[in-house]
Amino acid sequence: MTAEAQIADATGPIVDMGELSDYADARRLTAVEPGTHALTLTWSDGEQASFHYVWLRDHCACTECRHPQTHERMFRLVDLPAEIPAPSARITDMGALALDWPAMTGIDAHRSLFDPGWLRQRADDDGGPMTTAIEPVPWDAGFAEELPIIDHHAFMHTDAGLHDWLTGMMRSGLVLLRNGPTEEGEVLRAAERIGWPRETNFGRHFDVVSKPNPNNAAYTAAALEPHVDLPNWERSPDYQFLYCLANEAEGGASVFTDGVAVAEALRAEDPEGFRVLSETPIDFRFQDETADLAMRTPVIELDDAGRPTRIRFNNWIRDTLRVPGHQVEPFYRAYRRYWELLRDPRYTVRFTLRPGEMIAFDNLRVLHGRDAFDPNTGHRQLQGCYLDRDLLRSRLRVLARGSAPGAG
């Protein structure tokens, strides 16, 4: 019995492609037109797409080419000749693509079957099931009225609550959980709902409290200017969780700013200043008795399209400025103006975390800070940890395929 016949039904896929993500599609293939290096397929709705022969051979999903349990590729492209001969191609009675590859030197003849829905997902390189992109939406002070707020129980125990949290994080980079317990370690349990915490020199998690002999400004009662955490790491943490266990002290309101949106505001106001901060690498460094972590990078990092995607702004651990003399004044001018905008009330959201609340934010986009507080007026304790972006994307993909909770 063929792989096509084994799993075909009225609504499901036709060919087992070894995918956990759904690819069933009612649109069937109706025609195939072979070419010199590729073939063109036509679906029942008239849509067409071309696929190279080498690509098709590389993506055969049969149990000889893919491991039946792990779905990992066992086929070795390097064993084929650089120019592979064209296969014999036909559309099966059920609307799938069948390819018969001729024998080659040291390689037996081979048959590949492809599901029409699986191919349709990959037509024209549209991203297919790997796509979990949720476009970031920039925000300013008005975002305080739109801040996503998720119930702790829904986040921890329902797919819907977790999905709302994940999409909110991807979209705005700032989400508040409410109505949670005030038990030690709850921040880790929240992180483990998604994956596992990212450990750093501050540990698997950390307590944000005022304490004697601090090795970081967060462990004081002082006001904190807007900043990202750990820009001195080559791989700065992607996301940060801050869970409030107690907040009886006067002051200490949390402050958040969309650093990417502010970078765009700087570019509109001062294109040269934006260029300086996005092209001038500077040094960040953290030192204590057991660690010396340093990184050299621009304050504003751009993607290939020139859009700001990562912010590295942390005045406490900005190290000695090492730039040519003619760049000193332009850098300080641009740095000062960006800092002024980060402080600007037009772009900031301020609120006080209550016990049982957790704020989570994109550490490479959303800068955070706080007002000073008086530790003599009451106990204030937040617990924090970090999480990698890959884990959030993984959970979204797992939820999208309707699987049981897991790391994906």
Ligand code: OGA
Contents of the next structure:
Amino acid sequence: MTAEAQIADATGPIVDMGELSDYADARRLTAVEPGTHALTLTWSDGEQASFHYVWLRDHCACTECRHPQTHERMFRLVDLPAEIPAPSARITDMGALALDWPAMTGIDAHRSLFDPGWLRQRADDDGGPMTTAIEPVPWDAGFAEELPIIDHHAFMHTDAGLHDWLTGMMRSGLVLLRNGPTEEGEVLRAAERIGWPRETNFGRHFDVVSKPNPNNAAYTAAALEPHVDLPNWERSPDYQFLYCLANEAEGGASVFTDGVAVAEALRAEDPEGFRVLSETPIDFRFQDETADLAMRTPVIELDDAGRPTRIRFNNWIRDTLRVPGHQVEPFYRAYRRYWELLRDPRYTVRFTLRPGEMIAFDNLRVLHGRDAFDPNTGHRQLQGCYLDRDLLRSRLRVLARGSAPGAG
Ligand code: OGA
Ligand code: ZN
Ligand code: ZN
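After the form predicted alone, can we look at the form predicted in complex with this ligand?
Then the entire complex follows, led off by the chain already shown.
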């Protein structure tokens, strides 16, 4: 049974809402004004907000309505009549909301308690994200001076290091780790610091070395033009990690470009080219002995507001161009111009990875490439893996639990 906690700490929550993220708030409820379908609450700072009765009944956090261990909803709206009678409502001595729902045919009376801070977090909710969103900041060549560089030990063993890495990644989509060990498998340990690596046809992790029978351009010594990995998947990996174990060969420098910023640059100088790349679906495909992974989609994907949000540019796994005849030349013109801009030193950041360094990037936004290298001049070995965006967001939310004022 939910009970109002008689807690000494005035900054803690008053009612257990079965929520692991923090919702404690010093502002208490002072008044409730019942209406026909909804009630209006007033907090101690004078703020007011309305909540529908049906919404309140659905969000009861008592141990019958919300499972005390899983924190998941047990309450089933469908078991109640479509018209739920209004409850009697009052503000408790502690400043929480208490609702007494009348008994109905076959249904017992029920009491719900709501924490004032929890309700306040949900007051006038505009449906936006539940955690503070970190907005991506576009960058160009000048970003070389601002690249987030985090010590491997801080990332692996401190909340602050992990937090800097996660926020840097969300903001700029490119973060360098430094001073790590040069041990095989370290790339997976780094990914596991956040979540569960995403397996693909290249395995749970992959070795980027020049191989005798390569099934991908990355496994040669050739230069790699700016690209994203696996645009031939409906769900391309969100993030990519490349951990450097050895880089002794001549050449092999890394190049990165913010593909979303460059898409905006293309739109500014060539709106028609931008339109073509964002509206023309083309094919991407990977084929080897055991796999044939294919996806048809535009190079530049736009969000509902028409902003570029994800890039699919990878020249070697682009498949046969299948577009109506009149679109062939406009497509190649736009593709060529975007490619030129992606390579343009005004937009690129270039450096050579050293052993014990790991570069990680947002694979939907930031393109990566490398210079050719000469395997006869020394060993070059990177290990790579992928991670889903959900796991980054999750890690950040879990970190926030501990650091929010009054959490507990
Ligand atoms: C890759 C890749 C870059 C490099 O493995 O996806 O692009 O520097 N590698 O070898
Ligand atoms: Zn309940
Ligand atoms: Zn790649």
